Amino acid sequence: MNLRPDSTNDRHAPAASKAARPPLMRLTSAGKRYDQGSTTQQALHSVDLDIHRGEFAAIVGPSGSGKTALMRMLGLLEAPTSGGYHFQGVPEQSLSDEQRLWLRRRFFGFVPQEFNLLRSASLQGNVALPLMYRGLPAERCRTAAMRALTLVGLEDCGHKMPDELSGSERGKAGIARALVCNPSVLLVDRATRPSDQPLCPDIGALLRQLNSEHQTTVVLVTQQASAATWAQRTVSLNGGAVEQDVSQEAASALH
């Protein structure tokens, strides 16, 4: 199997075996340790986790449970310090830095906690930024930005400035910016938002729509158990280990 979805010739694209198609993302006995001077923090302990194409999974747990470390490993931003991680069957330890960068750019869209919109740029300009940083022509960037804004229901807001937007609209704009590069996977970071601040229904519904209608794989990282109701599957973390991994259908059957 080849990781690349098309025949474009990219010298940094890693090769993969032609074996049976594996899960999109697989962690095997994965641990993550952070050395901080004379102290060591073990963020994750021997995590086994498969994420399949087209899934909408919520990673849920209290502060300090390892959610952010797990998300960063899934997005190839950090490597496990023990165990392994495979992306589309390719072991991450076999990848060069250039290949990791290529994979992040091609396959992943990251939605940060605070959305990080530039207050001095229009919404269209904010959404176009990832493509502009890659040096693409300005007109192509603008067109792609408007396509992404249309996808999240903000096609009439491209001219607005971030301060003119509601909280829900800023959230959708953050998702649009992640979508502008046409990723296969959305990693949505709500890991540090307090558990008493629920996921905006508009954002939850949008993530579900992107997953169901566009087959985008969504991983939502959150403290809020209520946010998991939008997902197909909930993976509960505590103390750096998986406590529970259950589908919404299975959860509903228990009640």
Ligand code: ADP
The other form holds:
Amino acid sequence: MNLRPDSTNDRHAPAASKAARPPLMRLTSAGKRYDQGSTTQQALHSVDLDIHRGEFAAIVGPSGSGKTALMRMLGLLEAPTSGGYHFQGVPEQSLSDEQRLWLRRRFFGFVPQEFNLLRSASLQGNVALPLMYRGLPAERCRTAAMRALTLVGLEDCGHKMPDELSGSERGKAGIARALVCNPSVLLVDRATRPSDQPLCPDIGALLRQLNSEHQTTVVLVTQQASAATWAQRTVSLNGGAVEQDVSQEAASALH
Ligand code: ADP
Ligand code: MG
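Given the form predicted on its own, state the structure of the form predicted together with ligand ADP.
Below is the whole assembly, all chains and molecules, this chain first.
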């Protein structure tokens, strides 16, 4: 039994549990320690967190609170150094490198802090890049890029260069590039420098729309408490630990 009915032909797809449907992502007492020579940095301490299919969760906390480390664990880019992580009921320790890579490509779209757009390529070229890397035919890459650009409302900007875009458009382009492979989960890491602007309302609304209309699970990592405006749930991190985990319905019921 594979993780997905449409993955049955992929030799890298790991077997899923036969138990009742587990949460999409489950961290159990998960810690993350970085060792750098003689110094050690404990980025996360014993985090328990379930994220279910179709959720839109904001992970909010000050710089250095462990948001990026958490997001990288959820996206199978890094393993916890203590505790565990299950993706669709499958323990990440049981995965081979090939299975990990397969899962990352199959299920996750990453929107990194800086969007990382290539300045020398058009928007369409940038968005098509993940598919080009996978060796898909150019025409298919172009079509998929245009579809992703349409999803984020940039269908008329495919020919533009990144320097010709506004900040909000660059953000949307970063999201389009993550969407081009049709991920089930979008992991969005908003930059955490003090100079950063609050999350652009356009981007928040777009993420909400992708979540509600396309059932994309969204995890938005940000310093901005205002992200709660768009998410259904806000998980507050401080010093590498979960301080609060509040669903927006529960929060509004209190007021
Ligand atoms: P945030 O995204 O909330 O700003 P991070 O998850 O990037 O926080 O970092 C949490 C802590 O872990 C910080 O103290 C940071 O310096 C440390 N850290 C993160 N990545 C590494 C790494 N690769 N090597 C060493 N320390 C790291
Ligand atoms: Mg960060």
